[in-house]
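As structure tokens, one chain now follows by itself in the form predicted alone.
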Amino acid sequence: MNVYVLGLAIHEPSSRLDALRLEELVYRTARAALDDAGVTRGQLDSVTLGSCDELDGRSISSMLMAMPAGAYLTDEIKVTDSGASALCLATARLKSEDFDLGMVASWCKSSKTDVESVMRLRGEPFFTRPFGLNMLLSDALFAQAVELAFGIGEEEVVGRVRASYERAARNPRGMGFEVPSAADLRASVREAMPLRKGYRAPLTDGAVCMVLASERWLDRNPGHTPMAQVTGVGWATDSYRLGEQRLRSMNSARVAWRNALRQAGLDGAGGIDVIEIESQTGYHEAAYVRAFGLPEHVAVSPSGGPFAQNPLFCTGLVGAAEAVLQVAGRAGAVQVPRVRRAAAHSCHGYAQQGNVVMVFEAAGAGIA
């Protein structure tokens, strides 16, 4: 059973979105996605939520968030790894042939809680938690490891961060941050060796929703034109332990990449035109480009990636939405010409313990 993206919406990002409750944020985004798809909430037969109770600042947040996401009297399920993981689960649900039209909804108000405290509390309680391990420190350990494994120099990192900000500045769905100079990036405070503050993508608030339809549903509703076909999904999880081999190998990223490409019928990255990478730091992009073996013709994160907007839990799903917009020819000022196939990558956990890769192909709307 083939699965298609019928419509989507990305909420306007904000550094601190105080004017809307979480319920309002998600309702408006879900409403916009339904309108984009040309369907009503009552037509949905499934809703898949991607959310984090700790980052939402409430326990069992789906009790309050399911209905704003469109799940009133509709089958609903929740995944807590990442927003991109929710897209994988929603795709699997439609492929099971038990469902035909589903909503994927994910959100995150990074400003609502102390993100580093949340990440610290995810540590093993007898050693890593008292040690103070958090997102900054684990990302720094990852940066150290890939710096040595791939020979990544600081000048390359500065160049990649500046290029990301430049692309992000053109993205109408981004924050529009000012592009920092190379000197400003090198002079930013060293937070954890080798990471400087300027090398890390700023956190933001936001939400993203997608409407997925099965091939069977589209056959019954010929008036609807899909934006893209989901042709490959892959995910994998590495060891929790932050040993040198785990950090250097990027094994789960490579496994997720290979599985997604294989499902899409691809032998390698040569058939990919665009990839959106969840690069939380400049070191991340440098490492993933190498781990995925991306040839020069592949446009890397034309949206600007997390440097355009970074609602942490759903940043990967935002990247997936940007990839869909590329193959649909609707990416606006950051549109890459003649995109037939786009991939999106997401990561989660300490030092990218878990990785997700999705492949989308042009369908219906043609190639821009």
Partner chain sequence: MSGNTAEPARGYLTEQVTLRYDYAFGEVVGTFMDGLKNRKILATRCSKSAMVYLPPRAFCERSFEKCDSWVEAGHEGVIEASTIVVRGFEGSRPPPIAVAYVRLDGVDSAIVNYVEGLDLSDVEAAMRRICPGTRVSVEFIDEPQGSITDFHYRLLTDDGSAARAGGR
Contents of the next structure:
Amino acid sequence: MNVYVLGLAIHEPSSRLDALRLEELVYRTARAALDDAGVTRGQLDSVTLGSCDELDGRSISSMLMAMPAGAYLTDEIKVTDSGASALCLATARLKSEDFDLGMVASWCKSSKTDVESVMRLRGEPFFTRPFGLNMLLSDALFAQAVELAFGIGEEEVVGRVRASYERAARNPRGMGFEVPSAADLRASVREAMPLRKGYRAPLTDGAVCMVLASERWLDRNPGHTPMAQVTGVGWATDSYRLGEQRLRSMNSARVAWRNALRQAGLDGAGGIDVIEIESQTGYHEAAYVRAFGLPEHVAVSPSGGPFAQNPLFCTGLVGAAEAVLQVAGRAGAVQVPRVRRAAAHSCHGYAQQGNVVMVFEAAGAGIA
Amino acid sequence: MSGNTAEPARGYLTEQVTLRYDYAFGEVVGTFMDGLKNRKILATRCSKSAMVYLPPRAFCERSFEKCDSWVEAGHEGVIEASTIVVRGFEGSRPPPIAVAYVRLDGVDSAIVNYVEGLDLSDVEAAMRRICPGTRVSVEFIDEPQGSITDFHYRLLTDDGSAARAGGR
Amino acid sequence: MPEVVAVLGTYQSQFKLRHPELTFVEQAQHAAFGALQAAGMTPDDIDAIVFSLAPTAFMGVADADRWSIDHIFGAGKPMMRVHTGGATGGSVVHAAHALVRSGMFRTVMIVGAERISETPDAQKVLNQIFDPFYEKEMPLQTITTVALMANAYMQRHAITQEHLAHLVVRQRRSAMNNPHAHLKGNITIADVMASPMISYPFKRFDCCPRSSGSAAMIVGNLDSVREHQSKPAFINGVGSVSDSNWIGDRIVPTAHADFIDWKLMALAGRECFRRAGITDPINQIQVAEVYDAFSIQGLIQLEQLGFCSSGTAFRLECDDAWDIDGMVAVCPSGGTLCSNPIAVSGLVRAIEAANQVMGTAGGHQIPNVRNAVATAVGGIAQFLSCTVFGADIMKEH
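Having seen the form predicted alone, could you give me the form predicted together with its partner chain?
Time for the whole complex; same chain goes first.
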């Protein structure tokens, strides 16, 4: 059963969104996605959420968040890995033929709590937590490992960060941060070797929703034009132990990439026109383009990626939405010409413990 | 380490975890809390579904439209569900405490709060006095602060059974 | 055509207050290893993992699922964690079912662990699930909110505390045949009535214990069945429905799915039974492992699933209709009431139901089980899931 994206919405990003409570943020985004898809809440037969209790400040966050995502008297389920993971499960739910019209919703108010405190709480209490492992330290360990593995120089990192900010500045759905100069970046404080503050994407508040439809639903509901087909979703996880091999091998990223491409019927990166990468730091982008073996012609993160907006838990699903917009020709000022296939990548957990890759294709392009 | 012991070392690592969260008031909480300061209980209404909600909310889960007006709730209502917490809860008030979900007049949904002024020495008897269907009134504290505990419920008469509503 | 999905092997630990001799990840490992052994499989036979983990605040490690990766042979594999509160253990089965049924994976291992007693503050954690402005200040947690609903149900249908006690006595007795159960024993109705009142009408014996333990289930497609399991349980139906978090919306005349009578379960059951081809539950289903963290919860679900009419289940209870040799064996394992490792409680219901179909339930095996139903309940009975396991493959229609 083929699965399509029928509509989507990305909430306007903010450094600190005080005007709306979490439910209201998600309601607005879900409603906008339904409107974009031209369907009503009552038509949904499944809702798949991606959220994190510890970031939301609730013990079972979906209790308050399922309804704003449109789940009233509907089959609803939640994953806690990342927003992109919710898209993967939602795709499986539609492919299983048990469901035909699904909402995928994810959100994150990074400003609501001290994210690094939550990250420390993620560490197991005996060996990891006592030395304060958090996002900064694990990203620094990753940066160091890939720096050595791929010979990534600081020059390249500065260049990639600057380019990301430049693309992000054109993105109508981004924060519109000022583009820092190379000198600014190089002069920013060293937070943990080799990471400087300027190399890391600032956290923001945001939400993103997508409406998925099965081919069967589209057949039964003529007049709806899908934005893109979801042709491949792959995900994988890495060892919890942050050894050098674990960090540099990027094994789960490669497995996710391979699985997504295989599902999409592709035998390499050649068929991909655009990829949105969740580059939490400049090192990430440099490492992922190598791990995925992306050829020159592939446009990397035209949206600016996390440097446009970075609602941590759902940044990867925002990237997926950006990829869908590219395929649908609706990306606006950051639109890449003639996009037939776009991929999106997301990573989550310590030093990218989990990776997700999604492939979207222009609707109809895959049908012979 | 010396010697070979068959028993592994047993123990616990104890840690106190504190996280701070800022819960934004959002679109309606502030209006509701301000209402309380003026001894008003404000509900939101969705014109599409015609539902009037307490606690107030910005949108209607059913119609999936925004709630588009404020309605002042009556200061009397009917108990829809109740219990008396006897032990085992370390909340802000020591048990025994009576709580009830009350559907205030003019509102479609029920809102939870304490029931005050009940003799809780005989739990069975107290439960009979606050059983579903019983009418209660709202009582505000002397100086409302803009918090849910600014008000609570009280039985309408000394004899709760005389104040029973028709039920459904 | 979607793939057929079947249970290949299961494992559950003993459930008790604490497992100080194990860490969380070791508990998860025991479960993963146990299920692999039960299915005669190796870690290489597993294509993907779904982790069953409810609130992490109970054991104090956010993302404890990831801490478990290496212990459950997960490194390099696709893995995701599902969390729908108490319904988690039902939702993980539905997620794994979708992953196999979609054709994405041949086999999926579901695994999880719980050690709720790692914190003395479990009820504070459970107060943290409520709205921060309107509800958190109130003495609301799982016991008190279910008590609120129970009082209204009991008034509506003239059910007494003795009716509830009858069920507690039966399930504690059934649990004596289940080596995994936490609470068990021959108790009397007088014992239940004499146990201390917590939140009216619930006394201590009406409430589940806080349990530590772990569980796992491996599911796979028809190819994997041929390779690994001569007597599988087929997952023939899944149904799950969510309702508003606002209890006050759900107990009033305008409620679409009245919470007092648990109408929401009728919606979940209807979808599940439609998919499973169940039209006459009382005659087609021999075992019901309904999720009952409190004495009131299980039988209300039976009513909504169509085993009997609304308001009658507790009277039938007193006629022994739900005993191991009654009309339908209800929670022959002792149920959640006797063991509640929250993160995997729903999974244990599913495991018990599947084991009954596979004939591997052990001392509490019911003879000739063709179909068994398992449910799970999350939030304040806001997330309900229902799953039917059958000895035969459901014919697609």
